[in-house]
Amino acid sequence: MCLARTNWDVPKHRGLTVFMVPLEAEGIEVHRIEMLSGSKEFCQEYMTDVRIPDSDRIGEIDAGWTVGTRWMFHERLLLRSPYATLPAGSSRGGSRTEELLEVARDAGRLDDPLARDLIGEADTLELVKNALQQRVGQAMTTGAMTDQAASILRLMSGEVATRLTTIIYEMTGADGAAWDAEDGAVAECGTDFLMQQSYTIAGGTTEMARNTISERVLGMPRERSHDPNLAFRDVPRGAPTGG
């Protein structure tokens, strides 16, 4: 999906058009980014003189921002949707308490008071998250809250996911950073810890969720902008960097 600038003579949120772009099209380069964990789940995409037929356009010409905001709405719902029940124990949305208990057991910390406190914190976080999902979901389906309230669930899921990953890693001790096949549930916890920041990016960043909550749910004023009605070609830009 490509949100492209197709009109430079209208303000920035206008003059955009959405296209479906096949990754195998001529002129597209995909460079995978290796993370600290060694995984390569993210990438950079470069497009050079790529030509796309109009039949691959989604929506009207120069009306792509409407399409874009709608797909971002659905992306926010990807992690915690009030309209769909995720299966228990699934990698998306399922409880991690059982996993936490397995890690504590294999790390030999089930009787450790600090570990038990961490397990209690994790259980409480999941309890509050699930209650919030039910409450906001009901309010959205009845019209008591705007559908933009999905950002509340997105923010909560990101914050809880990163904290739970940290708690699990705190359980493992040194074995979470260096493990072998004998370590059971402790293995790979270090990799999960290094990847935890992705929970605040995928599905729309938590920073954007906070903006949406403040402006579209709470009705707070938007940050002042000096170019809302300025043609995009006239928007001030920094000087290009030299090669």
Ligand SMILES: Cc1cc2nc3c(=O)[nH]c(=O)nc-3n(C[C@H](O)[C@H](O)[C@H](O)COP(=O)(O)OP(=O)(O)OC[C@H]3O[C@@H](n4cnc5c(N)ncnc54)[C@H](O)[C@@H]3O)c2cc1C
Second form
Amino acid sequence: MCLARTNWDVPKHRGLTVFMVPLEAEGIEVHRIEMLSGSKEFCQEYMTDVRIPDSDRIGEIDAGWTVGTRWMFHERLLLRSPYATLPAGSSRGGSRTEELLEVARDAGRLDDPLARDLIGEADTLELVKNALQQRVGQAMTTGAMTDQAASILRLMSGEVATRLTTIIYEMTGADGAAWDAEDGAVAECGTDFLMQQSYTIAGGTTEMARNTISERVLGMPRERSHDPNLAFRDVPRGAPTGG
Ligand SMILES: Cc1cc2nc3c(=O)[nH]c(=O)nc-3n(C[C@H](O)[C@H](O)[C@H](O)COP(=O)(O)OP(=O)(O)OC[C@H]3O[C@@H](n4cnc5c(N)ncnc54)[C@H](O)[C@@H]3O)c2cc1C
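What I would like now is the form predicted in complex with the ligand, since the data block earlier showed the form predicted alone; can you produce it?
The next block holds the full complex; its first chain is the one shown before.
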């Protein structure tokens, strides 16, 4: 899916169009990106003079923002709602408190008062997050809350996932950073920790979620725009990079 600038003479949210682009199309170059965790599933795609038939356009010409905001809405809703089938936040799936208990057991810390405090915090966070998901999910389904309330779920799940991943790592001690086969559930917690910040970024940052909540759920005044109604070509931008 490609959200492309198709008109430079209108404000930035207009003048975009969505296309389906086959990855094998001539002119597409895919470069893998290795993340901190060692995963190479991400990539950077370069498109040079790629030609696409109009039949592969989605939505109206220059109305791609409408298509884009709708798909972002579904992404937020799907990943954060109680009806989602995808795990939000855990790379291993399932409850993170259970994962934490396994880690505490394998790290030999079940009787450690500090560890028990962390387990209590994690359990409470997960409990509150799940209750919020149920409540906001139901309110959105019945129309008692606006669809934009999906951002509340996104904010909560991002903050909680980051904190839970940090707690799990804190539980492991040095074995979380360098492990061997005998370390059981402790192994690889360090790899998860390297990705912990991504939970507040991927799927839209938590700062943006806060903006959406304040403006579209609570009805507060819109954030000041620095380029109101400017044609996209006149929007101030930094110098081009890469020559
Ligand atoms: C692990 C991971 C997986 C991802 N998966 C996908 C994927 O599958 N598909 C996909 O399309 N994208 C994906 N992304 C990209 C992700 O959606 C973007 O990184 C994210 O939306 C943030 O956009 P950006 O990187 O352009 O940051 P920017 O928008 O440039 O923001 C930079 C910083 O400024 C802050 N900021 C920006 N504007 C405001 C504002 N108005 N008010 C307050 N703060 C602001 C942001 O919160 C952030 O901290 C993924 C990213 C990660 C890290």
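All values derive from a computational prediction rather than experimental measurement. Under this definition, the rigid core comprises the largest set of C-alpha atoms superposing within 1.5 Å between the forms. Residue numbers count along the first chain shown, from 1.
In the core-superposed comparison between these two forms, the CA atom of residue 235 travels 2.4 Å.
The two forms line up on their rigid core, and residue 226 then has its Cα shifted by 4.4 Å between these two forms.
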